[in-house]
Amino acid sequence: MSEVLRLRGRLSDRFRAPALWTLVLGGLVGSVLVTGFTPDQMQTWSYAGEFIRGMFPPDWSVLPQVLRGMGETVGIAFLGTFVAFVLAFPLAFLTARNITGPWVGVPLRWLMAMLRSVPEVLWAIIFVVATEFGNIPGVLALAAHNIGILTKLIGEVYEEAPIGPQEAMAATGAGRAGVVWFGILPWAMPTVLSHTFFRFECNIRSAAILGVVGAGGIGTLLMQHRQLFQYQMMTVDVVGIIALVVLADWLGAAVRKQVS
């Protein structure tokens, strides 16, 4: 109980240290000036208010449609993902600190880094330029991102794999190759699965949005609509985006449980 609230008083000391509210408020004073934020922006909401008001009733004469994109933005997302998995999971051996010298690691995780940080919408616009409209440039694009993800990922699991199995395998006689695949793999690959379960559900997300900048998906139909003004159409679309991210969500927790 004494720790408890030792703890707590800590934790009350720092709440209260003025260095943290003087970095607070000068964070919000900067981002007010820096963004142009004003109180009389907040009029232009009406129109925001219109704006939904013209997506009811929902026109559900489109939702053949829309479960077709639903159906292409899921397998965007799988294969997007699936082509991210199959090029990170032996890369990542590349950029373990445990597994491969630094003269390898380090340059691959630099590119690794380079491709994480760029966002899939930016990959889907530079590959819609390089190929055409459509369902390839949605998958390229997820999967030249979720390459540096996963391969960090999965990187960094390999490298928390614990010394002991490793050790028992070198005692037997095995070389770098049976110590990783017997010392490390059957330990690692319920997280490694975990990981890539957990970007597909965060891929269906992006992949629904990829279709704005005419990458395939059931985003491709809310730009069009957009553009045609057919809002009641929109708001079928977005019941569709809607229940996409919760399918996923369902999906990917679950999976996850198993294989965790």
Given for the second form:
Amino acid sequence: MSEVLRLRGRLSDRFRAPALWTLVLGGLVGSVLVTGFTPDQMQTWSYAGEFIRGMFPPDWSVLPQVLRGMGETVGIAFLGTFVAFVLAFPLAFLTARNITGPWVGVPLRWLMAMLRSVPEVLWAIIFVVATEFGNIPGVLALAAHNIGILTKLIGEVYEEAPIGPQEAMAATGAGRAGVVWFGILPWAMPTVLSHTFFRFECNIRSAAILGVVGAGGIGTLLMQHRQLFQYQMMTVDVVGIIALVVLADWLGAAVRKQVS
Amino acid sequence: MLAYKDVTKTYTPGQPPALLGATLRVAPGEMVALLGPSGAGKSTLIRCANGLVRPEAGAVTVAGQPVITLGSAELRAVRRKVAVIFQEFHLIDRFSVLKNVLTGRLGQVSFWRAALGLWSAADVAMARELLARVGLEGQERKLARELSGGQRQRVAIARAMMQAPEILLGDEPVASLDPVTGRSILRLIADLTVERRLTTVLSLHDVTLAREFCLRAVGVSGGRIVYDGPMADVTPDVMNAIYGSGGV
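Hand over the structure of the form predicted together with its partner chain; the form predicted on its own is what we had up.
Shown next: the complete complex, the earlier chain at its head.
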């Protein structure tokens, strides 16, 4: 029975290999036609050498600015994650199928899906246009995208909570709030925090490039230095971004180890 | 007093009912063993008594109040009088033993006081007394997950007594414990039943243990009550009726 289900919708063996080859070759030809990516385009690589030579030696005089930009980037990521968590934590009670009925849950889950389907950079462009250049639209962009993600992740943690302690709390005569607070949250909290710290880690990476569209942080410096052809300063920006990403990885791993 | 009259429950339409016309009365101070094979309807019978399961027909009366027709606020009021202990204990693993016992008061105190940990001195004193009564004095600050199975069930019993219940239901309360520990837990439940004049109903799959502690047996098979009488009269023929020919 399960074998039948597993194979349903699959092509027979005779057709599978030709179908795969058609897909790969068709994709290759189609992509070259669409992008104009041909071997003679590789000529442009000769400029790359010149560009990379121009980046050295790095101009470390911008280091104070870069450090400040790094600090702003971490701040944007932290605030964006914090705002998202503060809103997502209660919203997740309303999206969890085992806590809230479909009349509230379904529209809210749709709204959250829309929030997270817009990438951070697009949110940043929207908020830069709607407000101003700087760190604020960066924070708002990360918050908007991450409310959608965290509400979904946290709501799913609530849904997976074992039924036993919830029944035990209900059996004492506790109301819905008591059942959720004592029957679900103590079990869910470590995973909820772990998800949130993981998003913080991702947000440091995202915040590093948000400046490219004018939403603050170290990306702003990268953009300025590139536009003014200050490649030796840009090298320091790139080093700063790499340092941030490494820091985020390390921080995330350390925190998750503590929480779990 | 706990009374069932013609209680019928079907989980999935078209499937055989989990309970069919079950009628049963249990008086205060009585400790009844529910016997029967897996899937016979023992858990459903127990869960009907506090509204965790709502039957489609019949009546369940707890301390003079009908359970089935109640709204949620009234149902909560009935649940305060009906304490339940479970096979897997269902404690909050990351809470201390004391805090687990205090959650037995959730039906009586306001949610905000409980959520903020503002338990009254009287409640805390009662929880400590109950922990001493179940033999866990000095373990108040331990986390529930640090305890053995038998100790966990003792915490669950203390939590149940924290409700000051009239009725105590046990859904296979000793099935996850070794025979020695299980016997000591049943001894505790039997003593509490007498001390507090509880109406106690336990589903037990270990018939030998059930014979030791319960004077009355109720046999459930295929959703029907097929035996209700003294434990002493549970003969091999009765066992056959309850468990089928493989029962003895």
